[in-house]
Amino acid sequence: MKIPASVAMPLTVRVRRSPFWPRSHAAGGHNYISYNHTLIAADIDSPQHDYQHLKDAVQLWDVGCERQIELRGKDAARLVQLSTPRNVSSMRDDQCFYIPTVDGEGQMTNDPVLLRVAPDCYWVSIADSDQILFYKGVAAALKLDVAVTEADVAPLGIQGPRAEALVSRLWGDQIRELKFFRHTRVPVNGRQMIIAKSGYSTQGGYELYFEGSDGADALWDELMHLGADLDIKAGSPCQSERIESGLLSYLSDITPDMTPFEAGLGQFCYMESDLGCLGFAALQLKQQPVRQIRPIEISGESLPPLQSFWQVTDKEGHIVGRISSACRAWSYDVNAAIGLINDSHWNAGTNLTVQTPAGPREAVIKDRFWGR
């Protein structure tokens, strides 16, 4: 659902705003979508300007739509493991884990980031879905000793190559020692809140897990002031940057009819023994996919926006896959795409045709994503 830029308020209270929404909107946020029943700006400036600025400087992202499912109680770790084939037993207290979550058939239900915030408490930072219902249902069916709630947490993204310089000005040089996908706590409004070295870009940065709503405007303003000489501006997750970097989007690139192996996430699946994942038996039979995510370069000038899957065909015209995301990767002067391709045609260098709204375009399978 898209909200016109002229609309200053959600149409109903069912479409929520994060505590950072007023500042993000005032900074120029527009082309809103509803994600986890929460507004998020698809653009702040023009897509190409946002893309280049993200690579050059630092941006604040209102990503409060990344809702946190809180699992708290004696059986919290067991409930997490029931949902994912990744082994979470070795997770350290300061780690973030990217986990594919699956149903009993081994099909993807989400691809969240998992944080362990206390010995018996986890936050599951979800992509757009009703994953909380899965956890509630499994917990109820198995009578687990765990409370499943939505935490009052709205992440704030601090992204770009100058993000480290910015956060160190507010929280000290020790923040520079934080490793990728690790988290620590920093003082915010007199409280200790989690900050992780993570984010939905490959330009470097952090995500602050802001709790509650009080003080959000003041924090935003302080970061903007501290980053003035770093060319800070408001931003939002950048489609072109994430596509060229191979950052997948659940319900776009990853769909509920796919397994983690088809999504290229096999490295996150522990298949040596059953740790308790509900989909383990099904996944054992699906470890050799016949289709898989691939980077694809599409020839020609910039393409129109992708609003539905584009068919991928071979030289005989047979359908051999689909394009789920495409963009102009301006840094590389190519049309970059993410596709789900059959095993008969997924090798790097294979020439294909993509059926786009602008007509058929020649395409080729690449050996890696451009931004990696």
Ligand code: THG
Second form
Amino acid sequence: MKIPASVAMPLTVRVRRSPFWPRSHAAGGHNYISYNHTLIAADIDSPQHDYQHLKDAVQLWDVGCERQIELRGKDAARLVQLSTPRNVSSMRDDQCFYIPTVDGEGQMTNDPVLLRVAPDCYWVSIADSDQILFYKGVAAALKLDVAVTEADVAPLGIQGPRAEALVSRLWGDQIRELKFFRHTRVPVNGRQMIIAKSGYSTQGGYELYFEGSDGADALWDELMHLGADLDIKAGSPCQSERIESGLLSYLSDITPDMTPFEAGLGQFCYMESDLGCLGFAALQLKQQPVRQIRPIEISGESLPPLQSFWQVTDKEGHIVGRISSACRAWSYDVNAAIGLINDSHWNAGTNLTVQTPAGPREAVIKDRFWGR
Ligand code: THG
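Switch from the form predicted alone to the form predicted together with the named molecule and give that structure.
Everything in the complex follows now, all chains and molecules, and the chain you saw is the first one.
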């Protein structure tokens, strides 16, 4: 595979690379995109091979682009709550929460994983938007007692059905007790680092929140060595697997004009009383969306890559929604897609047409995502 020189050696420091980038790149990382101003590989081998291997074995993912906004200080919890309608008051020190974050209009600014690291310290593990500016602005305006920084932390994904076997070899059998969306600390380079049972796939696995950059190569090599008989390989977040499973992507499926209700994230919104979320009053008026995310199956052979939204139309040719992500879901031998569909046409079983670059295709609304 020929890597363009400008990717192998970016000609600027503007696009950042994580400490795991050299190893991931040497393993074949390519089709990079910039996410939180950091490179992330879309593929390592071929998309279909990466997909099947993720379901069969274990992969190491350089997801250093999942940046950690650290909120530290007496008002850290308050600042988190100002940004999200999810109730974070009951969070324990070993928990992770998936939180929609919203602006004053109740519209989504990000969809991070929130970690409570200590009673006065949270990490907001962000998707691709400059969410740190929200926290800095609100903290300054309200004169909060909190330090808002981007932590020097680069998550390493350890994903796939054999991830548990791998991590228990390095950190002991106790890690097998870790529950989904809980975290604990493990020794790495003589330091204690956070590892969570989480990740951007539904194949099981962990995310190690690697601190600093020293020893990243050595850790990668050690995991590769320990996992050799598990068929460990480098990987990266897999589009087909996340689309068929309904894991949403901010700036693809969730856009800044959407509310959490439109994104289907109403279950993460506490609407009984005002806990302090800046968008709460606006959200109260937006609880009944007129469009919402839906799984959609698109008929026929594989489709070309989706580079702009594809229109979804009804029998009369009226536009009733958009497709924001589409893939070949090889396990199910279908084209799986994520759409934002008007309430008039969002019921499961509704037949629609998707205007793809390969021409119009018949499509149907599903009642659930394939991988669920
Ligand atoms: N891990 C970490 N940070 C991240 C991501 C991640 N930041 C960016 C991006 N991914 C944020 N988006 C998501 C989307 C879905 C999930 C996590 C992050 C996810 N959802 C589970 C699900 O839908 O089954 C669990 C949701 C729940 O029930 O709480 O895991 O991947 N560190």
